[in-house]
Partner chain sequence: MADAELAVGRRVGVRHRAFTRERLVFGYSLLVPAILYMALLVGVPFFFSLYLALSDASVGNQVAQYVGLRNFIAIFQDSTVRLALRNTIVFTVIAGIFKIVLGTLMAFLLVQEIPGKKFIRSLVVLPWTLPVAISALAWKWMFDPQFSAINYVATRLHLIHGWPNWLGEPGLAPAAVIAVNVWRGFPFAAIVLMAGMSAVPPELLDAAKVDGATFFLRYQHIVIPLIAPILFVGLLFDTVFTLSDISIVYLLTMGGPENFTEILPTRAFEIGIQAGALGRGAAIALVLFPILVPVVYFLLRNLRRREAL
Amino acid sequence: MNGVEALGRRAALLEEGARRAQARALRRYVLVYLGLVPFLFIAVFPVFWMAITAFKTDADLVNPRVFPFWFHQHPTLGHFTYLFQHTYYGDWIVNTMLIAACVSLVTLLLGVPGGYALARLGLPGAENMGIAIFLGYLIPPILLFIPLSRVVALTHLIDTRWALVLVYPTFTVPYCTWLLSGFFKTVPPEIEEAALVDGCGRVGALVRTVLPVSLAGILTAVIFAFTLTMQDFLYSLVYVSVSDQKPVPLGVATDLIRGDVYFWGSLMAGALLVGVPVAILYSFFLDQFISGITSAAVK
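Would you output the structure of this chain only, in the form predicted on its own?
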């Protein structure tokens, strides 16, 4: 009986220890998520405010005697209707996507061979060259738009969306070249050596062996170029003044703010229609983006 009682007490102690461990784990998770609540609020509140404002009537928006964070009149689609019927919002979306796609393509066409050369060809001073290229990205745009204005004027692209395709690579290519060079250094050189032994040239080895295993880094560069292109305001303000050639950030800010009159509902609707789908799309590539950034940074 003593042996049975001892086993029973031991089982009870083990069970009690397991319950305490579960309780500690639960408390830890609760504390972690409670700590994340302020950051979640900071991230979600602007989107919530945009959604509320986009669907409110004008009378509901300007009424100071009502609770501002909810509807007091029936929601309306009037702001979205005004956006598409009385502005060039459809053209702005097309311009933004076209500019972002072209800049991303140019960035890859220049950044991939540049990053590969810095990482693999053993160029003299390659490390210092990579740092110098990265420092070029850090030059403030406010210092560059004046000399770039001369370039745009000489190419006769002023007031067209192609002016932005010309100037945006000046800050996407340097950073993405540095980023990709760090990522290419993480690829085992034996893969390329095997391809070279099998008869591939340097370009063939790059295309057939290095790029397929570097998709995370390439995707990171595309996301970076796409994001910077979509969020820029200064260059588009300087180089594009024709309404149907503007990207969304410039068109929404300039055509929906007229003197001291702010079309708040349409402003928020325009930001919501572009911002939320892009954020959702990025969420599907978040793991690859983090992998590409960390791999390059660690290297």
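Now show the form predicted together with its partner chain, given that the preceding structure was the form predicted on its own.
Single chain only below; no partners, no other molecules.
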């Protein structure tokens, strides 16, 4: 009887303890969420405002008497159709994709062999060469845009999208070579040695064994080549002033303003349509970007 009573009390105590722990966890969740609310608001509000603006009719946009953060007339796709029918927006998207694809390709053609040589072949001075290449990422475009304008002029690529294909690798190659060399370091050397013993040449060993297991790293490098080109504004502003050759960020920022008039509906539509997919893509790979610049090897 006594024993049973004690057991019952024990169970009650345990239950009480569990409830208290649960309450504590719940309180902690609520506190953390409350703390995050202002950050979420600050981070997301401009994007929400862009989206609302992009789908509002012009009359609704400039009506000062209504609550601005919701629709008072039917949402419209007018700004988007305007972009494609009356501006070079379609060209800008094509240019952006083409530039990104070519820059990625150039970056891989230079960065894969470079990163591999730095990481795997025990070259004397490899560390210093790696750092010298990465230094290119730390020399900001603002120091280079004036002298590079002469280089671009020499190649007769000025005012074409190919000028950007020429100059964007100045920041994608150093970053991606560094990143790829980190990836290649993690591939076990035995795989390669086995291939060499089996009579693959050095190139064969690289192509058949190291590249396939580094596909994740190569994909990451492509994503960064793409997102880093999207972050550029200065080079495109200086080297491309012909409307149908511009990439999206430059086109939206310079061509959708006539005189002093900002057409906010179409501006925000054009910004949103490209900005948000790029941001989402980038956010998936953000951790790798951070560990790429804060440490040598990607964990």
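Numbering follows the first chain given and starts at 1. If you're wondering where the values come from, they're calculated on a predicted model, not measured in any experiment. Here, rigid core means the biggest group of C-alpha atoms that superpose within 1.5 Å across both forms.
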| item | value |
| --- | --- |
| Residue shift check between the two forms, rigid core fit, L40 Cα at least 2 Å | yes |
| Is_shifted L26 between the two forms (CA, 2 Å cut-off, rigid core) | yes |
